[in-house]
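Consider the single chain below, provided in structure tokens and representing the form predicted alone.
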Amino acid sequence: MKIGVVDYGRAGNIYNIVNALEAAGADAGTISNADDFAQYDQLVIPGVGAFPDALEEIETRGLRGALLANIARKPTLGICLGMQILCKVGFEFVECDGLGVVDGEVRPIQCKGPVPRMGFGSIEVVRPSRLLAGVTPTDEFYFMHSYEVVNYTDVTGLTSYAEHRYVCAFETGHIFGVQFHPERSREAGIGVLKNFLHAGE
């Protein structure tokens, strides 16, 4: 399988992940135009940043239509930013249409601790999941992140932060989404990533 990693602008380390994939055992490359969807089979769609200003770079990059397009018949992997605008609608800054992908929204993280939240945080499986297969209770992974999604039904993992607890994983069919940063969540990010691996088998 050859994953392919969206770069609309709004990556920030997509090298970085590029670099995970591979460690992972992907055969992974970048996009930055619609044609070049057609080389791979999945897809990771990553990010750092606004919601707004990440679906303005897609439209603007003419993206959006070959990523929907994509999207719908291929394994997809949203990563923090990427995670988030895979839902219906954020709340950043503005209101502002995510690509509706799944059915939730995002909006500022309500809690008594200081954000954005950084740093290594253990997450709780909650259902079944064939992204988080193997993960347990003392794997820590790296958070960066002043938003979250909620409203959200198809929730896999939950993390917790300044007695705050919100969705940190999604899964529907082959379209999966993750708030913290596999790519830098050393050996325990590297696993959720040879899970993505398998998802189009």
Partner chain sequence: MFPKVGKARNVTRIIAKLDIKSQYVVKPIHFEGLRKIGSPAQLSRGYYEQGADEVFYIDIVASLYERGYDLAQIQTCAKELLVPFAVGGGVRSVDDFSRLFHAGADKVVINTHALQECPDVITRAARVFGSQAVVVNVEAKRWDGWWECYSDCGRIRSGRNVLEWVKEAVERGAGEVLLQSVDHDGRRRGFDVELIGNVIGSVSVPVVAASGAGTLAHIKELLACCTPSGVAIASLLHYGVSTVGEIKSELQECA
The other form holds:
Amino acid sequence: MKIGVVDYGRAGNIYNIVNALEAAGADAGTISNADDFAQYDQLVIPGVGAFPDALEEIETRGLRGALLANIARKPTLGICLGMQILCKVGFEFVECDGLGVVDGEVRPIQCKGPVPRMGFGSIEVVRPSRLLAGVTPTDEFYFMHSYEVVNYTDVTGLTSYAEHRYVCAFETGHIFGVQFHPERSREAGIGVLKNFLHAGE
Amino acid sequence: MSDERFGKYGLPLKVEYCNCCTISNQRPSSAVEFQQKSSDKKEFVSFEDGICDACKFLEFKRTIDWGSREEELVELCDRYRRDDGRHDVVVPGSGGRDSVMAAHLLKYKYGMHPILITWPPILPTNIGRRNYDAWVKIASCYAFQQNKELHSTLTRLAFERLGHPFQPFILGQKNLAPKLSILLGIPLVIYGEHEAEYGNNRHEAMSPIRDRKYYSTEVAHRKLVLGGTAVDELMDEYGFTMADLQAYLPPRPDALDQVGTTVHYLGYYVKWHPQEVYYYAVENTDFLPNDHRTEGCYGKYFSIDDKIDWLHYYTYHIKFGMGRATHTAAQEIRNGDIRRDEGVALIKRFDGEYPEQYLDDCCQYMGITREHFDEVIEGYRTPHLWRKDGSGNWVLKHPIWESAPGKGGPANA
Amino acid sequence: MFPKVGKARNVTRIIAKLDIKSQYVVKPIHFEGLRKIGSPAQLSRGYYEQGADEVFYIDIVASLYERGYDLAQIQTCAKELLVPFAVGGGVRSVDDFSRLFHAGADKVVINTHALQECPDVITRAARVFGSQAVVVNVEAKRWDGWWECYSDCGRIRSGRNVLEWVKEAVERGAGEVLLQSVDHDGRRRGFDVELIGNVIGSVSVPVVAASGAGTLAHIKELLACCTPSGVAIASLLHYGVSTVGEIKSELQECA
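Compare with the form predicted alone: the form predicted together with the partner chain:
Every chain and every other molecule in the complex is listed next, the one we just looked at coming first.
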């Protein structure tokens, strides 16, 4: 099972994602240009970046076409920003079109606590989910973000923070998005990555 | 001696750096201060196989059996400890980390009853005063106060005639403790750090006892030299009396013999790692480092209690090409705290900074102008060490960062 | 609606802070001294296993010595962890941020260069990496009625007021503040609670309080007065006084 982590240039905590995927049992590598996609069975789009800049880098590196084509065919997991850029539009710094793979919007998180949200929290699995199989109410995952996905319906997971409940996971067909960082969520996160490894089955 | 190999101050013309630390061969060893005249040629620190005396001493230190040295200390303390609870050891200092650790260890670990004594800084800094206050929480202290008129005159003369404004401080610091030993009838005097740590006559470090020649003399007092000025001249031309000058002059050996004064270094008995001494002081007392980096250096706790110290290191840099950062880095390399290349980077960044912070205070104290200060400094600049760059600034001809990287100390291993 | 699950729990992150010099974790006091504590990789692993929520790795001499950071060592530590790893020390450019994210950082921490030379690096970094990945490290020195920002491992003054600087840094896009105190760090006599409360009140981003924990009581006292998003602990852990687990249990009892 070979998993390619999309390296869209300057951003993305690539090193940690690759290592976590390997800890989950995958053979992982990075995708820096359009030709790299072919060797991978599944894709991960990393987090730790900003919406407009990420889209711009994907464009300038000539990755957009190949990325969309591969997302259409291969199980894809978007993590944090990676989940957000799958959406239709984002509002980080400026209004900016996303990849449009799913129908959501990415807007600033509205809550009563410090923003960005920074810390561990539990998630509520609200629909049967292959990705979140086995996740319990006491499992904790790391959240590190200032924007959330709204106006989207294939929601599998919700989370609560500072009196605000919002989407932390969606799943449609073979496309998965998580707002939290499974590569930094201890064994619970590795469990989610393992589920992703089997997503193609 | 007019020898092609030697330049000003009798220093070797060829600049070499210790292979281990950052000290160069342009370094004089400890003079007998009360005989120092401006015409004196320096004895400079020797390199053996490219390694300086201080580093050689540290190499030797790593072989010492500290257990048996501690036994010697315990035996020393047992010999001098009073069982009526009265003072039984004189601990000189002013609240710097060395005297803090010395006093604290002797009192709390070795059961002694120290009396602290202070020859105060020429111009105390705020942090110096504050740490002095913290120090005297450990025990009582005899603080001598110098005659300000004389002290400022001597500081100025020492600066003008020797390029060594710190000398009046050193004179008193080395003499006061043995004199108080005589006065109080307490034979045992214990300093903290051994001077051999800095390359002063390594063979002397084999003994815990400070050589009497550094703090006593049989030479008639009128024949001695203070601030580069003969005592005769200070009396006849400056109008000071023997009563005024007494404080700077060493005691006579027979007076010391009567009490049985013996001066020891705690650094012989206890492994003296300056960084760990800092930690000891901070962890066990209210000692504080300074609240900002010292000019000319990168650290916050080395020699911070006297404003004249800033001038001292600056004049040292002018004369010998080595300032505070060089000395601090050299010591930290020897002790394994930093690597040689790290020390070199710090020296390049900070060494020899103009002592702006306290210059006005120091000049006012000495009764001179800044212009006069700069003029006098230039007279001490060593020609074979300095040149002017394209912009007319003085730069070192052979700075350490342009010399070959040495093998370094323990941290480089 | 979906029922709430789980009980109320203490949510303050417990973060292990590693001050790095060359190949060692060290522990200065008042940002002075380089006493060696141990191996960065081993300590990262150890604190992770104790339950640390995050590890902060700060090369404390990179700016002072005017040199770079050790990517290989950072990678080695990152590999030991499955929790967020914040890395800083000697960061001077957006390229530095990028290199660090590609070598195991999940967040990058910056102080000296942004404070003393180029605050704009914060703005540019936030545009590329997102605010949540940009942490500003503050070394605060207390004066009479205000706190000043220091740099170069608590050595060099900046003249900037801490409360003004954190506001500026956050406006520029920093998403988290690591708040250290030059007066309290390493002394194990408690936090500068007034400083921490004031900074929390000045910004809307998470604040990680550091410097001064010597006992569990110090942490409890701090949390009784204000609510930092996390506390960064060094001496208490390095000297084996408490474990992360013990800290969390103690705080949980009070939650």
